[in-house]
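This document opens with one chain alone, in C-alpha cells, the form predicted alone.
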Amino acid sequence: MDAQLKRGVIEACVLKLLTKGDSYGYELSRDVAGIIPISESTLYPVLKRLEASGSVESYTREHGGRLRKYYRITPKGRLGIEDFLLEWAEISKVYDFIKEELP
C-alpha cells in the first residue's frame, strides 16, 4: 500500500478506536495491528501528528507504579473521521470505475 495512503488509513483507524474510549500507545498499537499491519514505531509518530493537529489530546495516569500516557479523541478528531469517510467515498467511485471490465 502506498505510504501516504497507509498513513491516512492508520490515522483514521486510531481516531475510530479512540471513539470507543481513551487508550494508550501499546493498546492502540495492538488494536490497529488487528486491522492493518503496523508496528509501535509506526504508531507513535501517527499519535504525535494527531496530537499536534488537535485531533487527539493526551494525559498521563499512574498504572502499576508507572505513568502511562493516554490519548482521547477531540471534536476535531471526530470531524477528521467524517472527512476521511467523504474522501474514501470519492476514492471508491474511482476504484469502481477502474475496476469495471474493459469492453
Second form
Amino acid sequence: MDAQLKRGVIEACVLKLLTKGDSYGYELSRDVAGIIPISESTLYPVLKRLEASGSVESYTREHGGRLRKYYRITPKGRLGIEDFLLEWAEISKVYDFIKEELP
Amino acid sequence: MNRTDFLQTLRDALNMLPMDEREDAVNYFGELIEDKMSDNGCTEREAIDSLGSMDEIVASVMDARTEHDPAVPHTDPVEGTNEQASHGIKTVTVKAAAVRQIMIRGRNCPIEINRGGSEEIVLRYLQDEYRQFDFSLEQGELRLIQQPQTLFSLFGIRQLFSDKSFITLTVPADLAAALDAQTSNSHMQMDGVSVWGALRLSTSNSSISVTSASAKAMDITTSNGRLTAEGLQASGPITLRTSNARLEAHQIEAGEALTLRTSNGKIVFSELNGTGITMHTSNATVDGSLPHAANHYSVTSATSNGSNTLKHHAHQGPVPLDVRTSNSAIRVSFTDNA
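Form predicted alone done; form predicted together with its partner chain now:
Complete assembly follows, chain above in first position.
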C-alpha cells in the first residue's frame, strides 16, 4: 500500500480504537496490527501527528510503579473518523466503477 | 543489548533533535519495551529485538518531525485528582525561523531573557501543582501563559515552595520577531538581545534591568522598583517607566521619542538620544549629561524648591527636551560645551 495512504488509514484506525476507550502506545500498536499489519515504530509518527493536529490528547498516569502515557480522542478526532468514512465512501464508488469495466 | 544501552543508543542517534522531541521519542520506546515485557511476558532482549532495527526507529522518529509543527505541542494537561500533573523544569525548543511573535505572561515569576545559540529559541520554566503554564505555537505566535493559581493554593502554600519560580527565554541574535513579556511582583532582566520587532517588557513591584538590547521600539515598565537601562537602541520610540524608584538610563538611542518617567525617585542618565527627550519625576533630582551642545535642544523644564541648570536655556534646537520634577534640583549638562 502507498505509504501516505497507509498512514492515513492507520490514523483512522487509531482514532476508532480510541473511541472504545483511552489506550497507550503498546496496546494501540497491538490492536492496529490486528486490523492492518504495521511495525511498532510506524505508530510513533502517527500518534505524534494526531496529537499535533488536536485529534488526540495525551496524559500520563502511574501504572505498576512507573509512568505510562495514555491517549484519548478529542471531538476533533471524532470528526476525523467521519471525514475518513465520507472520503472512503467516495473511493468505494470509484472502486465499483473500475471493477465493473473489466471483462 | 539491555534496555538502558538501547535507549542511550537511540538518544545518541537522535542528538540532532531538540531535547524535548528527543526525550519524547526515547520515553515512547522505553515505555513500549516495558509494556511488551509486562503484557507479553517476554524478556528484555526479545522486547528490544521485536522493535525493529535502530535505523527503522530513527527513520520513524524523523518522519514524525516533518509532519508536524516545529515545536513540541502541549502535553500532559492537568486533569482531575487521580492523574499526575507534569512536574519539574520544562524546556521547550523551537526553531527561530518559525516564530514571528513571542508572548510570555508570568505571575509572581521572575523572567530572564538572554541571547543564545544561532537558530533556536529555548524557553525554560518551572511547572508544578501550583504553577501551571499553557504553551502554544500557532501561526508563528509562540505563547507561554502562566495560569492563575486556584484560591486554595494561594494561602500559605507559596511560602512552602522549595523551588523558586522562573521563566527563562533564550533567543538568537537578530530574531525576526516581536517580543512581549510580562510578569508581576518579580524581577525582570534582559541582556544582549536584539529583535527586529517591537519589545515590550512589563513587571510590577520589582526592579527591571535591560542592557545591550535593540528592537524596533521599546516599552519597558515597572512600578515601585528600580529601572536600569543601558545600551539600548531602537529605530522607533523608547519608553522607560517606573514609579517610587530610581530610573537609570545610559547610552540610549531612540529613532523617535525617548521618554523616561518615574516618581519619587531620581533620574540618573547619560548619552541619551531621540527626536524628543522627556524626563519626568517628582521629589527627586534629575541628574546627568546629554550629548551634543545646549543649542541642539529646545527646552521646557520645571521644578520647585530646587536649582535648575536648564532654567535659562533659551535655545530653539531641533530636539525638544522636557524635564520636570518637584522639590528637587535639575542638573542637566551637555557634553559638547562649544
